[in-house]
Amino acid sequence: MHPADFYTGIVPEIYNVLRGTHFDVERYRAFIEEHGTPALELGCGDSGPFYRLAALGLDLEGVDSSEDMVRRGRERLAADGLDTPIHHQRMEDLALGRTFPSVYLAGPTFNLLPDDATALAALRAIARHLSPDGAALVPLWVPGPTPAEQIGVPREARAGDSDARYTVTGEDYDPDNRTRTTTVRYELVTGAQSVVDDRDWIIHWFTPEVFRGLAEQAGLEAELTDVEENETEAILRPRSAPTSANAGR
């Protein structure tokens, strides 16, 4: 399975009831108000700031790599009487045919890109979609290894008429390649029926030097700010076009 298709099948349903992330919607609203609309959220999923901001009437569009997330997101918007567009595209292949003064990711979605080459392609796609005086907000995260006492211990929650379970069954933590590959089991139990899906959840992280270098190759200038321990916020702005030596990398 391609990493971009991770949030498919039963995963979105279980993820939504077990997720622990709470987004500061005002942070993204302030960013959009500072840089202008229309705005573009990358990795909008089926919940989070995108839907709150759409309900507030902001002019924005969303993109997600998961067909299931896009379907669920469109259904949610329709139920709320909104026609805010969501596009089914991978971040690294983004091709919307327009530019935006504000581009942002809500949370460290950029870390789901599995390697530096894919990250560079995504940064180049962001550069192509930024207005000349626009800016992109990219939260970044450096994960630690999953604590040993959590491996093999399921997390459980109720998902409608089903019991949702999420269990880490193994992990490869590779600091040399800045990649954590966590093998997880998703399980949805409804009565006597159980649906199980084992996935590899890949998180790839960046040192400030590596991220700035990738941004420069993509024609972007990166300003990084530490937010919390192991969490950084990058603001990207267009700079002079990449040199011919970098253009083919």
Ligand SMILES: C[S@@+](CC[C@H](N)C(=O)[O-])C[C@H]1O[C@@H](n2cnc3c(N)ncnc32)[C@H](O)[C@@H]1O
Contents of the next structure:
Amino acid sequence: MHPADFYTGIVPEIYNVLRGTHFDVERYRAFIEEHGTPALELGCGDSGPFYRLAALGLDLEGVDSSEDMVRRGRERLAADGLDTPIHHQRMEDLALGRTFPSVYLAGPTFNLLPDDATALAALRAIARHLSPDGAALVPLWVPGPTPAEQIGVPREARAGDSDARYTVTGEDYDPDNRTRTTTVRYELVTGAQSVVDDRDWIIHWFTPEVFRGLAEQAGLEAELTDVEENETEAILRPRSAPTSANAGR
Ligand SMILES: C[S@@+](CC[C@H](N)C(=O)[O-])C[C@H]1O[C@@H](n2cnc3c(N)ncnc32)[C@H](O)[C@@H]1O
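Since the structure above is the form predicted on its own, I would like to see how the form predicted in complex with the ligand looks, so please show that one next.
Complete assembly follows, chain above in first position.
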């Protein structure tokens, strides 16, 4: 299965009930207010900041590579009486034919791109979709290995009439290639019926130097700020645009 199709089938249902509702919508709202609308969220899924911000009336568009996430997201918006568009595309192939003053990812979705070549393609796509004075917000994460005591231990939750279960079954942690491949089992049990899906969850991370280098190749300037241990926020701007460092000179 292609990594961009990870969140399909029973996965969106189980992801939603197990993820909880903790996310910092204010960070994304402040970013959009600073840089302007319309804003574009890459990897908007079917829950999270995109839907909160749409409900607040912000002028937004979303993109997601999973046809199930796109369908569920569109249904959710329609049920709320909103006509916010969601495009079914991969961010690395993005072709919307227009630019945005604000482009953002909510959480470290950029780390789902499985290698540097795909990340570079996505950065080039971001550059093509940014207004000349626009900015992109890309949260980044450096994962550790999954603790050994969590492997094989299911996490469970109720999903409607079903029991949802998520179990890490194994992991390849490869610091040389900055890639963690976790084998995960998703299970949805409804009465006597059980659906099981085994997936490879790939997280690919970057050193600051590698990320800056990829951004530069894509024609972007990257400003990196550490927000928590192993979590960084990148602000990207077109390389010809004035930055806070050289504005006014
Ligand atoms: C971890 S979920 C986060 C969804 C949402 N932003 C939220 O905060 O709940 C990541 C989303 O990114 C999407 N995604 C993964 N790879 C993608 C890609 N290459 N291009 C576009 N979307 C992608 C997935 O389908 C999924 O919906």
